[in-house]
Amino acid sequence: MAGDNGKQVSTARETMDTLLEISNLLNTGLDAETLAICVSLCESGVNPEALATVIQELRRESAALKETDSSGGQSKQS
């Protein structure tokens, strides 16, 4: 059984390495830890399209906050 567990770990690591390579080729900007979290969420039943939408929105919000910080804290809200 210990050999089976080692094989499963090896297979999981290989799969994550492959997913990270694909992620890098597609320029997703996801690091290994973030990609692992996304895979875990999808395995838990989270809709992948909804997850992608949330990630995109978080990136937009982050960029907007960085822009606000770099402009001296002035808000662009109407």
Contents of the next structure:
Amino acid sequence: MAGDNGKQVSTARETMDTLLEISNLLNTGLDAETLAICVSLCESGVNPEALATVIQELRRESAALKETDSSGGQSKQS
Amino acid sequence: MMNDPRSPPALLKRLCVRVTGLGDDTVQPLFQQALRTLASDLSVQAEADEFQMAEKIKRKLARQGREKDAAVISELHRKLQSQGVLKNRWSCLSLLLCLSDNTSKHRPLPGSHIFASSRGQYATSTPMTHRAGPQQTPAVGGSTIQSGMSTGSSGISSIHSGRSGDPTPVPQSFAPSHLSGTALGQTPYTAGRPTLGQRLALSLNRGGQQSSTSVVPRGSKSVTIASTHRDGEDNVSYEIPEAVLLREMVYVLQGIDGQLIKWDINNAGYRIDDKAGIARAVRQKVTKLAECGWLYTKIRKYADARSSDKAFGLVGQSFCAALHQELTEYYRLIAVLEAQLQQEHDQGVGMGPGGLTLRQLSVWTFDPLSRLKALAALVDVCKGKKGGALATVIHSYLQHGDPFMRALVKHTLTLVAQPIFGIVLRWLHDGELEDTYHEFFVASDPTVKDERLWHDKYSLRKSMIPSFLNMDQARKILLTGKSINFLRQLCQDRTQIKRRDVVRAAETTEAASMFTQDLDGKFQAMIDTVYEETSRHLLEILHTKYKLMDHLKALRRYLLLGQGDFIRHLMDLLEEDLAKPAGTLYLHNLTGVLETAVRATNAQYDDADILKRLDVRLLEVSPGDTGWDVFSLDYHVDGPIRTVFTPECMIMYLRVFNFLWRAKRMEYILAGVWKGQMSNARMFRSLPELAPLLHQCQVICSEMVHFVQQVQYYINFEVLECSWDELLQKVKEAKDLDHIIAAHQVFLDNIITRCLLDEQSRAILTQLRTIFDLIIQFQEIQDRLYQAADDELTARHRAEERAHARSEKGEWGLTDSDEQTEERRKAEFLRNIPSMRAQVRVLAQSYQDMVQKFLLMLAGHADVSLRFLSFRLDFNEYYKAKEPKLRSPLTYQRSKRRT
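If the one shown is the form predicted alone, what is the structure of the form predicted together with its partner chain?
What follows is the whole complex; the chain from before opens it.
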């Protein structure tokens, strides 16, 4: 069981590595953790394109915030 | 729900936190938004195919020139497949693909972010609190935020650096959020909108091809495209957006020059400005669409030029009208296009996925394009034609297999044929020709006087006969109108044609009936009815009011020597007069004689009108002519009858009369000679020396009599009666005046040919004349002979009587001197006989030669009845025996060869 588990884990890690490589090749800008979350979401059946949109929006938002924050000179920490 | 760290919402929250690097609370609205986004779009995209995904990735890489990476990716993909951990590989791949190259823009539009705008305005349905859940401790969140921020920032900076190479100036967000953002600015957030917008963008993104579509946002005048997958693929930094092209197309389709697409005079086509940044494929599309505009211009030019051309005629004008109609339809399409463009322009994306694109334009203009092509073909072919010729040309295009084209051409043809039909109707029913532009196929010559109205005034203009009317119909139409005019002007007859109802029943009012004649024969029926009625009326008038038949018969009787007794009597009376030299004849004397003849014979019972027209005419006098050569009868015709008996016909009649008169004269002469012979035969029995001479004369006389009799028979029966019978038959059956005129002409031509009066038979005629001259000579000789014989006889008688008387008185009957004179006279007489005999013999010989030659010529003549005449003349082959040539079989073969 443990072996299985271990094997499972290792395959899982391998899969993640592969995915990470692909992601890097495609220059998606996702880091490992984000990628992991995304993969989990995809696995649960979320629409990948919608998800991609969401991520893009989030990125943009954060960039906007960064700008306003930096222009404002104050960075708010919630 | 939130307790489970693996549940999708929790994951999502974590994702938000990670990506944005914000705190848990700040991320809340974003999270909500994301949740909404994801939740609303639940439908699975069409390409759940992992293989497709992989291919797409590889293609993308290949386009970027990173083939090695593509190979690596395939490796990795295979590894993934073998590992079998992931269940939805395709969705991961899809996600990665979408996120690849990180295409979110680094400079957001002010106030147009969905998240930004929704921040603070947004009312959450499920209350969220700061303290979200145990899975995210603020510290962790903070650290994650920090790291997220740092990574985010690095990510963003990398994003920035990545995008700095992008040469696009003011880039605009192409993301669907932008679209929905604008929508959001106006309306409250609805679920459908971003989906649509997203779908729009994603569908365009997914294509992965270069897409040249863009949407011009409201109020913006910038002219760039930012397409998602574009960098470095085309040098399209100054790309012209499709909307501009579309607008230009709308202008071009109407034939107006746009800014980029101008009319090129050299090539006579539309050229796109070379410097404009339009991709080649787009150029081709635009050029193809510009063909519509080219055709349109062409048709418009033609229509305008022709409309202003005053001399173009009604048919041409209707053609232009038809063209204008079609062009108006075309305008409608363009107006619709323009309206749609405007609407899109106003509203952003337009009614559906795709709005108005060049491709859609080419689909919509396909139908009008084929119509315009057809019209342009018609325009080409119709250049320089007008009237019926124009209709002919268009009609030839009706034979097209495509029913659409056929319908179009038929519609045009109907319009075009309308004026022609109108003119035809008017001409048929009223005989009026309103053809100011000379485009109808009946031409009227205004310089022709009334007399020649039938023959010359109206003619067919063959070039203007439309091809859907055949020659027969055209002739019938011409004839009908001519008859009406004839009636009106010459006969002064304006009575309505009877049986008008019959005519009306057959009437058809559609122009189309003219060229659907293979479908229904209405037009033909109409023409036929009108033609029949009109002609019948005309013939009725001619026969009843103008007594055509009577005149015809009168001509036969008098000019063609039909009234035998009258002619004979006339000849009797005129004999002595005509023997005088021609110069001494007086017309009124002769006319008086004519009157006497008329009164004395059956001719007096003829119609007074006809007798009035009979007259004597003296021909031109040449020196040496006797009265016989210049005498002729004449018959006056006037009024509408002159159409049938034209002056040329009358001249022909006179020629025939001349010939017949001469032949008759021969007959008359020979009759006299024979009479003399018979009566004097007994008398000259007492002069036995004369016997052989007399016998010779008798022989010659009978030969000549036979000859002349045969010729007369031939003329009267074979020629005159037969032709006359034919003529009468035809006149009775004639349907219209043309038939009568033709029949009459044929009649005269026949007579002239058979009487050897035409050009070919001139030689034979001369021969015949020579024979006739010989006959006259013979008559003279005969007369002289008889005179001499008579003198001799009387002298002898007187001598005898004297002798007798003297012997009664008791003296010697004959004194010496008497006897001597007697003897001397007798001797002289006897001496004269041989010379006379010689004369007669010479005459006989020449006569026979002439006759033989005549026979030879006859045998070679083309006309059958003349050949038969020669056969009859030589019935007992008397001449054949004498003339070796006649014996040869070649004589009749010669004629065969000629025929």
